[in-house]
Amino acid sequence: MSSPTTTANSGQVEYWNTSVGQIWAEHQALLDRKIKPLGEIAMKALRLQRGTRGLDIGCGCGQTTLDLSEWTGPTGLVTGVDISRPMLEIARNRPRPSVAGAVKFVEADAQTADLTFGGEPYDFVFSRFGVMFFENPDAAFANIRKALKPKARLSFVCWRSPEENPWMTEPAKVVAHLVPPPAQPQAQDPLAPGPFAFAEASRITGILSRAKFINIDVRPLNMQIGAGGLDDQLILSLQIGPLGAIARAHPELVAEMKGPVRDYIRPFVIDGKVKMPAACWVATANAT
């Protein structure tokens, strides 16, 4: 199924269907390895039962959708929704777990689409770092709630502040001396769609409350994460996040960037594996 020709999140649709979406698809295995433990904590909070039907918002390359289908079992159904065609192509071609039930991947904007897609409402909704990119989060969560049964369970994991996640922001800083300054630096709106849009727990609580969710709980989650060894993390650092944006703008500097970024990562290597502190929120609630 294709996404609507017009969408409230046109900027994000373009972003995730061009180079960024392709990069995430290309490095899917490293990215899944890095953030899978964080998603698993949020999945456990759903208290999933066999035979239930669920919705995975911002499913990306599909790992979370397939993991959820193992929880719901052969008689369950999990629908993964995303706006990124490159990532959905990966998702649709991944092997299904032997104990999984029905799995669907749909290209759609969760802020505006009918998320039941003509079927029954869902028992739960989940997201691993997929809910921070809505132009209008209030409208998006109200639309998500409409696709849920009464008392359906919601759980998602999202990043806290940039200051609490230096693994994502520091690599760009250590190469700043190599990069020409922008002509007119612009202040970033902290509430704009992006990885840190839900950095404040009070914002999450307000959005969910206005969307008529109840029993809202937003808890901090701190965990050591990594993509594998030093070289694996170096690859991701040069492709993803603020440094990835700099590298795409200045490909002629990438070779020179590798040394400072490698030096930043090296102290986090323990027994050959990178372990960097990450700070998230796990939000849970029930639909009315």
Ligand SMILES: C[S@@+](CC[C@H](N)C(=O)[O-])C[C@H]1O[C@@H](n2cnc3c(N)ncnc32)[C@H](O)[C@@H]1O
Contents of the next structure:
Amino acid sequence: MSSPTTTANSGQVEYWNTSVGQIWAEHQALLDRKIKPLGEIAMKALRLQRGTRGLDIGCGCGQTTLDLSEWTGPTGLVTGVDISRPMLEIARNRPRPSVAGAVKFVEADAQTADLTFGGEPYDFVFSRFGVMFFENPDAAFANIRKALKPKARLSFVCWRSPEENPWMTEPAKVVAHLVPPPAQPQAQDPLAPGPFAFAEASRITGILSRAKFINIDVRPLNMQIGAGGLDDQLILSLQIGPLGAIARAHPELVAEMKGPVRDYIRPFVIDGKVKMPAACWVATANAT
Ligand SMILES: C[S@@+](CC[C@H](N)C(=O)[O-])C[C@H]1O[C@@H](n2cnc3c(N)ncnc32)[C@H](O)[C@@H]1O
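Could you present the same protein in the form predicted together with the named molecule, rather than the form predicted alone shown above?
After this comes the whole thing, all chains and molecules, with the earlier chain placed first.
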């Protein structure tokens, strides 16, 4: 398999090709169940038509690429692009929907690769939580726009701030008393590549307009999300997000962390299913 075409995002290439990419690949079914409804809202905003061609940026394990191809149908084409080999391997081996059209999964850096891969430009571009990890978002979105036809539709969903998504950040806080403080506490750059890099709507609007997108609309999406029951959510909380990073640094403490994290999740269980309030943006635009 070829390597991503650039080192621009080498830190992220490493991140998504080692433990984190493997964790996403291992827990693909739980993660898909949890975030599927959020992706579906962003997908509907594309107003997809049969026979069209599209790009899925940061397609990960491929659920959204396959879902998009059900909309574009047997004469359409959807290309999923990602830098994570373990996640692309899951994507390539998933069963294809019976009515889906052509689907391709390509290992490439969306910031720098020619995303047409020598073919025709696309009618639309989509992403579910795959566009917040670029070292240079201006360059990345200019590169994405270059691969689109004039007037092509863009839609993506990304997280709002950590404060508005306590389901992601609180599990790390409830185990803080168990974990030794870091020798040199690091100040976090809120704009650094990561899940919350697009927390400010004005940042998204600026990036898209500098990349020559028009008709830009960034609107809040609030939804109760969950992967299943309490045990399913416990697995995800201990592996993904800020607590996942702490747990990987302190595997010897994971058994002790389970009690406080379980206690945090429990009030969100309704009829056996976890439902936690999530706060996102859905950004839509058109290419010039
Ligand atoms: C939070 S995951 C979301 C995966 C998938 N879209 C989903 O919803 O299940 C972020 C994804 O973005 C990918 N990614 C990060 N930087 C990228 C880049 N420069 N080019 C392409 N993909 C990238 C990661 O490898 C990862 O699969």
